[in-house]
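Let's start with one chain on its own, the form predicted alone, as structure tokens.
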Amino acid sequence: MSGPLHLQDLRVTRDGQPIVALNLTVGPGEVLTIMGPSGAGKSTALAAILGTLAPAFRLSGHIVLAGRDITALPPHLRRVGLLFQDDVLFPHLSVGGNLAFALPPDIKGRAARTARIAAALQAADLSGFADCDPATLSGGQRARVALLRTLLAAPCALLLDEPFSRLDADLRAQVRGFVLDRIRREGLPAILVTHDAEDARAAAGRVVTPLGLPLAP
């Protein structure tokens, strides 16, 4: 179980103009949705939390995750996972190899690592897929593997950057349900960036703009 994600007067400006202004807490298992038109600052908000803001932006405030202030930490030490709109699986690795890449170093020994991967695949109805080439998977299977790889890195929070936007309607609903269910079961605070009102309704949480203004889902 992870702790909450606190965005304490988190502000991002560019050339003095406010881009992001968030002062809120996302609890374990909660999905906060950030909506707004292109260029409104949605991805900038995620970059601020990840620690990947471009030099042109200025950041103030604090990001506190599970009781730890991560504001000044480099991205690889923040324990914040990110799921993109593209699954970004490594084509030169098998499904199992992709998942093994994300395993924390404290899981030692081939048997322990293989067992962790097998358990993850079983939980996603992908038992027996460890040796498969990612190119042979369906879109829904690839999306599930991408999420498993993110979760196996043991993040304390999860950011979702339009992760369902490239899927057709039926597959979108299926993958979205799988992702949201895993977030709640893992007890992760999550932030979803989307243009789609149906994504926001499925997330069943608060909906805000990058400047912290509430929206109806």
Contents of the next structure:
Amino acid sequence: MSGPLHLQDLRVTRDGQPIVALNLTVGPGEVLTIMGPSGAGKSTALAAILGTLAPAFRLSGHIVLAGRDITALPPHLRRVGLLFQDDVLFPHLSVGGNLAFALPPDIKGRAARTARIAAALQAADLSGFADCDPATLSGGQRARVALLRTLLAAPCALLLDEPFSRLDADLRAQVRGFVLDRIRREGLPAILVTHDAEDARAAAGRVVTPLGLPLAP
Amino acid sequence: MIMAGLLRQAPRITLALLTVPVLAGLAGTVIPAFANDAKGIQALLQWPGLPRAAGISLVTGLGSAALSLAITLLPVASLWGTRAFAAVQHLLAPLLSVPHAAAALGLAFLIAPSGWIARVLSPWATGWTQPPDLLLLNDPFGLALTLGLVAKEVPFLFLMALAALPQTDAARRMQVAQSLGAGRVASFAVSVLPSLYRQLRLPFYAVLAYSMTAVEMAMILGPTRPYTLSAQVVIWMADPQLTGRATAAAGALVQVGLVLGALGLWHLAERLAKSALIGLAHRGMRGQGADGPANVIAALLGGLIGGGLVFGLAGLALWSFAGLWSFPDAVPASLNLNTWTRAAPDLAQTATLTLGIAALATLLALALVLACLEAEHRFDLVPGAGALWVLYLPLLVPQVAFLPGVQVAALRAGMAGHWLAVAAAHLVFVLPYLFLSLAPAYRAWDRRIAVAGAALGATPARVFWHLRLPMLLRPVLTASAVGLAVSVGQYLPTLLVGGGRVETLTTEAVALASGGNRRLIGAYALLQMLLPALGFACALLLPAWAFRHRRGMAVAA
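Alternative state: the form predicted in complex with its partner chain, after the form predicted alone:
Full complex below, order starting with the chain above.
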């Protein structure tokens, strides 16, 4: 179930001050980049699309994803995936447990679920890591598990909240390549929030500010 | 949907559960004082012991509370951030879990004329071959009582101080003040104490109110001619004649007045201390000379308190296994299991009932506290300052001033004397402690985990059961152990609401205290102490075992 992400006159204000103003469409496989200094409303834009805005904010306009108006839905029904700055793996679960948490319940039977997780790990060069403690993984491995977890939940769109900023320089290009490649292959509309021009160039899509002004990539 | 509605109401329901019994109980307790032309008040005023009983209440209460505060703050000032401080932290939970009655009995065994200290010093230093005829326990000035109260309240205040310290930015403030040339203690007093005290105020008020009105400690360690006012109120309450109840009601009324008066006095002292502190800061006090003496005093006082508790409790244990142990031998001539085997059936039955009541009260309190905190998280509720006062209400209002009213209500409902009623009464006391223990960890939980869960399609309920609760297993179990310890230690609610028919380890230990059977007292007190200790052991070991393969769940060092 894939399709474009429409932000129709999406406006977020706080105390009357506009913080986010976006009116655009992100196509399947496209990565839109939102850039701006910290505190400029990048995270607010993501929270608006995720459905986790704090009550102090006011939202108007519509968010339409794959033909569904998700503006009023609670976060867990929106089918919007998210990658954080850190991997935010669940520390009390194994790598496999983290992935199983994301796997939709309609994949039934222990064997089927285990097989699905093993296949996902194998495709990411992480075969045999299912029983591992996430805390023992390297930074690059953790980032890949986080992406796998997000994709296994079968989202219709992906939000990336500066997901590469905490990685070392050489690891950064590698993980970034892995993530962007998977997004294009899955044909998901994606929004990347970053303050790093190199991330924006690698995303190779349009670049805008939180208030919708276009920036040169 | 129904569940979500119920969850949203959880804070209100919980606050009502705390206020209604306390306020209604207070009214029910005090009103009989005015019945029949205020006969109760007249009787109280004619009682010759009143001035002294009230005075002792005030002096031991204020004295022990102030001393507890000082003993709490000194090590924080002089040791915070050092290795010794970390060691002290680990001792806290076990000390905190010791019920008041057990602590008092242990102390009594230590300092009585025939107690351990006298035995160790006799006859070589004192020349005593018989226990001396000295009023070391139950002294008329309430010194033994003060000591006991301090030993019990310091761990509580200390724990509260530890919870508040991170919010005061203490490390950086101390660094700045010390880099300006101030000594450690002076840096602490000027830069950290004001914001720390603001958060310690309510816990301290609770300690003050409790110290003035504690019943079981006063009965074991306090003066007897007259008793402290709160102990005397309980004695009147047990009077089969109705006039006793009226006098007790009048006594409870005076007790409330005394507590309010003491709180007022303390508030005045707060203001004086504040302006004194500002004055010292203005004069650029460096106070470097204060550090050495402060360190010594902190070590001495801490050692005295910790040592008193530990040796007192060890004495209890030793007595329960003692064969012949005549004065002035420092240790018993032989050890055996006679006391335990003889009392085993009674002990087992009493311990089971105690544990059942504690488990029920703790489970209910835990469910309510989790519902409150989860509602706060899901609906972005911000608890006001008023909510905190309500939480402390059962700890601020003297127990003797509202439990008798609760007892009457339980009698009318035909519930008095049933263990379920006792568990319900315990809930009122377990709830605040459990909340105070769990809330910081619950609120500090990484909210991004919840966002990550929701983005993966998990409902709020699934996030709670599969992510938040397992990740908070350690604090949840620790808070439950605190709740268990609070319930096991309850004396007055058990005595009154149980109508003397519900016998727990605590009521039995206190009842035995006036008799002379040290071996049996030791056995009951030891068991009374063991139940909470087991709870804390579970809270420590269970998460360690469950997460043995999860490095990310290890305790932050």
